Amino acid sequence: MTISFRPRAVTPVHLAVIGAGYVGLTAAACMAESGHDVTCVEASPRRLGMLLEGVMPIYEPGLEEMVAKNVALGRLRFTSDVAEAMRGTRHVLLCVGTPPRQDGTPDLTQISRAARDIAAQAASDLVLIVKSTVPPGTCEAIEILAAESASPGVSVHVASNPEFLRESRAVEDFFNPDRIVVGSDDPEIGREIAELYPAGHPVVVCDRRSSELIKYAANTFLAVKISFANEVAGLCELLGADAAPVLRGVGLDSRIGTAFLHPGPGFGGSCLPKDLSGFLATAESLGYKAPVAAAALAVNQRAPVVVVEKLEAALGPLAGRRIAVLGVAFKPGTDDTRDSPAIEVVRELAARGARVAVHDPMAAADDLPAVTMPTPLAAMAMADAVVVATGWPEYATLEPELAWDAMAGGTLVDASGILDADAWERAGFSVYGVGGGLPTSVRPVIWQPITWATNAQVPVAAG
């Protein structure tokens, strides 16, 4: 897939990018595409070997072509040698992992180690630009640690420059960002970092702690929005209402917006769950209550279970039942399964005794209690029910009649909302979405408005 864009002119500089994961590899390729001379450092021998052979270790639309182009032009190179990357380099982008620990706090050992290693190799003043998502106060801490490792006379300044790239649209987002955020206690260095990017987009230059919190707060708000949509969907099911028009009617309010206001099996990936946990851990470390964020996390943790319970309401006990699950990536357009709600659906089904077959066009499911099938129809063969857990476009084009002939049963739970429910119902399926409800779940509530209307305690004013 080729993505069209027209980057504005920038003043080329030598850049080092530490880490060739989703963020680092995208940043390195896009910075090179913008005209910079970029050396990307990758510590993993396996990943580095793939990059040196021209093989992408991740899938991201448009990225492979961009990497190949800039390697050929000599503007992008890969190495494991920090000293090599630091030659003639003032600006270093830190893009290493900050995974959550068991208690939700971020593990900052990788990024602190990288900062120390880089500072030790610097021959002149250094600007470390933290693109990894970190809790407020991290840049200041890293600056202290890096300064301890730097040679005498070498000044180290650490700035925050969080990324807002969506997987499957990362290249497009880099060149068409909603905003560029730079946190620096030195305004001149803040402007210097902002000028590394193509011009023409809103730039927020602020202090480091505010910049670090912007990323946490933005993703926490998106998590709240998704969890709110799932909460509304649950209420719709009990009322016999339809969540689709309800949430559309809510989202068309210009103050709210329709983005991320869709029910489903919950949110996943490398950002929202981790950043929500980080936001909560930061608040807890300060003794500050964050009940809205905590509620969003609780709703999301239950969302995959709700999907399975819907299936159980339709079929009865799931022990021994054959269930097909379509999609294991956390969203379409990526092979990333980190914190994928689809994975949790599979595990919950297996925990209840179901025999599960899965299919995904791109993501692997090697460690799941399920058998992986090469095609959607193969996964659905002789299944009692099917759950569409990830909204891949390929599933929207499946022919319902072929699926009906392949399956032993006709129960379909479209947790992604990708299918044409009417077409599948015409083929014979009983189709249930998130927010559409099951006949057994609808509660008779007419009596409540009638009671509230006829037994009002508020006197009617005369007049």
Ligand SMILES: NC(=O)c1ccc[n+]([C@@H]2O[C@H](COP(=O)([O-])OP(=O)(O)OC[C@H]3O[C@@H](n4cnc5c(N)ncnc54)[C@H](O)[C@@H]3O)[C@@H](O)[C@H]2O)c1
The other form holds:
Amino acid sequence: MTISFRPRAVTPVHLAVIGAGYVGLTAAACMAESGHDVTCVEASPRRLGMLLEGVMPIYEPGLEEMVAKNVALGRLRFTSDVAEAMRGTRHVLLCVGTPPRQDGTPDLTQISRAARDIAAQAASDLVLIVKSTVPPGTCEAIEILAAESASPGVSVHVASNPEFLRESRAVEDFFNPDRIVVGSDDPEIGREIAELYPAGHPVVVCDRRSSELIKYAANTFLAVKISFANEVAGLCELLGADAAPVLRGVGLDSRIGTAFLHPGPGFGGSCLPKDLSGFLATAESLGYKAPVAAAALAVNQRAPVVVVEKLEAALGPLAGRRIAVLGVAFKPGTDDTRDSPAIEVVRELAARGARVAVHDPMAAADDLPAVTMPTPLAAMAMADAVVVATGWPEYATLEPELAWDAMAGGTLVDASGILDADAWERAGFSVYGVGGGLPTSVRPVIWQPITWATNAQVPVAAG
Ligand SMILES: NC(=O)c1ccc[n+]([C@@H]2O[C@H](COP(=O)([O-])OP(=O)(O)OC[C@H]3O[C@@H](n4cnc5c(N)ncnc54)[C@H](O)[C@@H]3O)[C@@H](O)[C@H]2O)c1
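Output the structure of the form predicted together with the named molecule; the preceding block shows the form predicted alone.
In what comes next, the whole complex appears, and the chain from above leads the way.
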């Protein structure tokens, strides 16, 4: 896939990028495309080997072509050698992982190790730009570590420059960011970092702790939106209202926005759950209560279970039942399964004794208590029910009649909300969504508003 854009001119510099994951590889390729000379350092021999052979270790639309083009132009190279990357380089983008630990706090081992290595190799003053997502205060701590490792006379300035790219749209997001955030205690260096990027986008320059918190707070807010959508969806189900128009009607308010306001199996991926936990851990470490963020986490932990409970309510006990789960990736358009709610759905089904077959167009479903099938129809063969857990567009174009013929039962739970429920119902399926409306005939009667409106007594149930 080719993504068209025209990067605005930058003043080319030598850049080192540390880490060739979603963030580092995208930054390396896009910085090279913008005109910089980029050396990308990757520590994993398997990942580096793939890159040196021209094979992409991750899938991102448009990235493969951009890497190939810039390698061919000599503006982008890959190595495991930090010293090689540091030659003639003042700016280093730190893009290593900050995975969550068991208790939800971020593991900063990769970042502190990389900062020490880089500082030890620096022959002249260095600007270490932290693109990884880190808790407020990390840049200051890293600066102390780097100063301990640097040669006498070499100063290492550590700045925050959080990354906001969305997987599956990473290249597009790099060139059309909503904003570029730079945190530095030196305004000159802040400006220097902002100028590495193509111009024409809002730039927020602030102190380091504020910059680090912008990233945590932004992802926490997105998580809150999704959990709120699921909360509204639950209320819709009790009321017999339909969450789709409700949330659209809410989101079209320009103060609110429709993005991230969709019910489903919850949020996942490598960022939202981790950053929400990091936000909460930061608050807790300061003795500060963050009940809104805490509630978003609690609602999300229940979201995949709610999907399975829906299926159980429709089908009865799940032990021994054959269930097809379509989608394993945490969202469509990516092969990333980190913290995927679809995987939680599979695990929850298996824990209740169901026999699960899964399909995903791109993501591998290794280590799951399920068999992987090459096509959606193969996963659905002889299944009692199907759950659409990831909203891949190809599932929206499945033919319900073919699915009906292939399956043993006719229950569909569309947790992703992408299927045409009417078409599946016409084919014979019983369709359940998250927050889906019920036919008027089976809507539960709501007594309380009737009493509020009429001053009538709440009827006492007989018996
Ligand atoms: N994935 C996203 O969508 C996204 C978006 C915004 C921010 N972030 C943040 O950016 C950071 C990186 O995320 P990611 O998804 O790219 O992680 P990732 O785990 O996919 O990639 C990190 C890479 O860094 C490499 N690495 C670790 N230590 C190294 C070292 N010392 N030298 C060279 N390479 C080293 C690892 O081998 C790995 O390939 C995280 O803090 C994440 O929270 C991620």
